[in-house]
Every structure is written in C-alpha cells, then in structure tokens.
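One chain follows as structure tokens, the form predicted on its own.
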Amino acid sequence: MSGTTAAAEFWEARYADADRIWSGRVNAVLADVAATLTPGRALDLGCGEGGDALWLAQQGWRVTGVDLSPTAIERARAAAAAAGIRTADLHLEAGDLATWQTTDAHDLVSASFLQSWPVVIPREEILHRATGFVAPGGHLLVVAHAGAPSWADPEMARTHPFPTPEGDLAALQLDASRWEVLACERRERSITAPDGSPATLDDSVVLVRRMGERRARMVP
C-alpha cells in the first residue's frame, strides 16, 4: 500500500467517526494575516471541513480548498451551501496535495495544520510545491503545531513528528532573491483543555511573501 492510499483511507476512517473533526472556527493566525491584505485569489491547502477556505470567502477572497478526504469535501461544500456562499467564490475538490497541480497563480496559498499522524505524508514535499502556486506579490502561510498541548501525556511530544518554524522555512526551498521571509516564528495561544481547564499550544508560523507585482485581480 502506497502512503498515499494508507492516508487517504486513515482519513476517510476518521471523517466517517464523527459527523464533525473539527470546529469549524478560522483559524486565528490565517485571520490575521488576511486581514492586511487586499482580497483575490487564494488557495487553502488540505482545507479540511472548509473552516478556513469558507472564512476567506465570506471576506470577499475567491478561493480553491484542497483536501485528500473526499469526506471532508463534501462536509466543506454543505457548510459552503448552508451559509450562502457562491461556487464562484468558492471551489472545493479532493485531490492528493503531493501531486495536485493548478494552473492558477493565488495571491494568498496557506497550509495550516497539514499534519498527519500515524500515516505519514510526504509534508516538505507538499510545501515546496506550494511555493510555486503563489502569485508574484503574493504569500504563502504556513502553520503547524510546533508541540504537544500542556495537557498531553508526555509520551505524546516524544511519539509525535513536530515541525519546527526553521524546518518549515527550509523545505520551502526559496530563492533568497525573490522571496521575502516576513515570520518565521513559534507562537503559544490559549486553548481549553478536554477537562475544560486552560491550557496552552504553541504553533509553527511561516509567512513568505513572493517579490514582485501583485496581478491584477481577475473578476468574475
């Protein structure tokens, strides 16, 4: 079995454990960076139940959400369908992010939590091929749990891959000549723990921005 099937169908197996994984809540970091930005074309890779990718469309961003889970497609393009949201604005499809391909340049290509455990994807690959679907003027975002919760068994930080915000920024492989490093940083937030005590997370942040013109915003 190829580590793409095995994660496809660990996947499917989880999506079909519960009607829900996720909250559904944008993630905060992906908010704050788009939020200095002037809406256009954006690329939400292993987008999910679509919290993300539907946000960004709810903000006046014309988006592509990519997700290996046909399950979790489906989910996003429910949710997309209840709040309003228009296909035009919004295109949702299952694909294998290591050999996904677009012809699209996007002004903003974010990766947040594109993690897999136990199977494992082929990650540093999947980001240095993101690299190449942003825009001139464009950034990239990428963002990753940079270690286990204070809640968590210690075990858990020892058993878990972590990807540090210097391994992130490496495997994007960038041309120090046309990129432009704008973080690359951990950051701890606030979470509740499952016995509903605070607790704490620390994240991966890498935000690049590629040089040169933005285009001009294609309109539909």
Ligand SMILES: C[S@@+](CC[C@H](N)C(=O)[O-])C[C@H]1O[C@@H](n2cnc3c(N)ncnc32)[C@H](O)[C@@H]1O
Contents of the next structure:
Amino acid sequence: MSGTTAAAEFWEARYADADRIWSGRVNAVLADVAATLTPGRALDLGCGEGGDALWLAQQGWRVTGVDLSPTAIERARAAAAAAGIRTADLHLEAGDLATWQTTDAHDLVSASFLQSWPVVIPREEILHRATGFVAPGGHLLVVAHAGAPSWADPEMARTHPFPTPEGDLAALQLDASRWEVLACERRERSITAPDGSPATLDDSVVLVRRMGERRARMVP
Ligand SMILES: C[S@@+](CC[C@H](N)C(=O)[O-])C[C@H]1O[C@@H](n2cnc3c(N)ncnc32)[C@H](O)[C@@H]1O
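Okay, that one was the form predicted on its own. Can I see the form predicted in complex with the named molecule too?
Every component of the complex follows; first up is the chain already shown.
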C-alpha cells in the first residue's frame, strides 16, 4: 500500500469514526495573520472539517479548502451551508495534496497542522508544491505542532517527526530573490488539556511572502 493510500484510509476512518474531531474554530495564528491582510483568494491545505476555511470565507476571502478525507469535506460543506456561506465564496474539495493541481494563484495559502501520525505523508513535498499556488505579493503560512502535548501517546512523542520552523522553511525550497521570510519561529500557546487542566503547546510558525505586486481584488 502506498503512503498516500494508507494516509487516505487512516484519515477517512478517523473522521468517519466520530461526529466531529476538531473544535470548528479558526486556528489562532491564521486568524492573526489574516487580520493583517486584505482579503483575496485563499487556499487551505488539509482543511479538515473546515474551521479555518469557513472563518476565512466569513472574513471576505474567496476560499478553496482541500483535504484527503471525503468525510471531512462533507462535514465542512454541511457546516458552511449551515453558516450561510455561499459556494461561490467557499469551494471544498477532497484531494491528495501530493498530486492536487490548480491553475489559480492565491493571495494566502495556509497549511494549519498538516501533519499525520502514525501514518506518514509526503509533507515536505506538499509544502514545496504549495509555493507554486501563491500569487505574486501573496503569503504562505505553515503552522505545525512542534512537539507532542503532555497527554499524548508516548509512542507519538517518540516516533512522530515533529516539524521545526527551520525544517519547514527548508522544505519550501524558496528562491531568496523571489521570497521574503516574515516569520520562522516557535510560539507557545496556552490551551486546556482534555482533563481540563491548563497546558501549553509549541507551534512551529513559518510565514513567507512571494515578492511582486498583488493584483487588484477580483469582483465576484
Ligand atoms: C491534524 S489535521 C488538521 C486539520 C485542519 N487543518 C485543522 O487545523 O483543524 C491534518 C489534516 O490533513 C489532512 N491530510 C493529510 N494528508 C493529506 C494529503 N496528502 N492531502 C490532503 N490532505 C491531507 C488530513 O485528512 C487531516 O484532515
């Protein structure tokens, strides 16, 4: 079985096994970054149940969200319909980002926690491919868990290849004459652990900007 097939089966089974996995809320780093940008076209890589993609659409972005799991995409579509988001503003698609293609250029490409454990995905290749989806003047944001939470399966802490900001930046393989690095750092985030106790998580944050003039915003 190929790595991607195994990941597709793993994630589909994981989503199918529960009514909902994630909170449905936007990820904090994405919200902070997007708040500094003028809305345009956005692409959410590994959008899961759509927390980020729906939020972006509600902020005036025209969004495409892609995820390996058809169940997650169906769930995101249902949440978008319930929130009254127009399909013209949010396109959700099941696809494998190792091969997925688009001819659209995006003002913001975001990968929030595009990680897979215990089944590995070709993450570095996917991140490198993502640079090709960014419009001149556009931004690419990669946010990842940089370490296991305190309550995680010890096997995960031992075997999951947790990303580092430097590693993710290197994976992008940027041409320094065409890209500006705006952030490459670890950020600590306070959260509530499943048992209700306060805890912290380490995020790896990489934000880069493709040089060039951003085009005028399209009118739908
Ligand atoms: C940890 S979840 C994060 C989901 C979402 N971004 C969020 O923050 O709630 C990782 C997601 O990446 C998706 N994924 C993993 N490999 C993928 C691939 N090759 N192509 C598309 N999506 C993928 C999984 O299906 C899963 O929904």
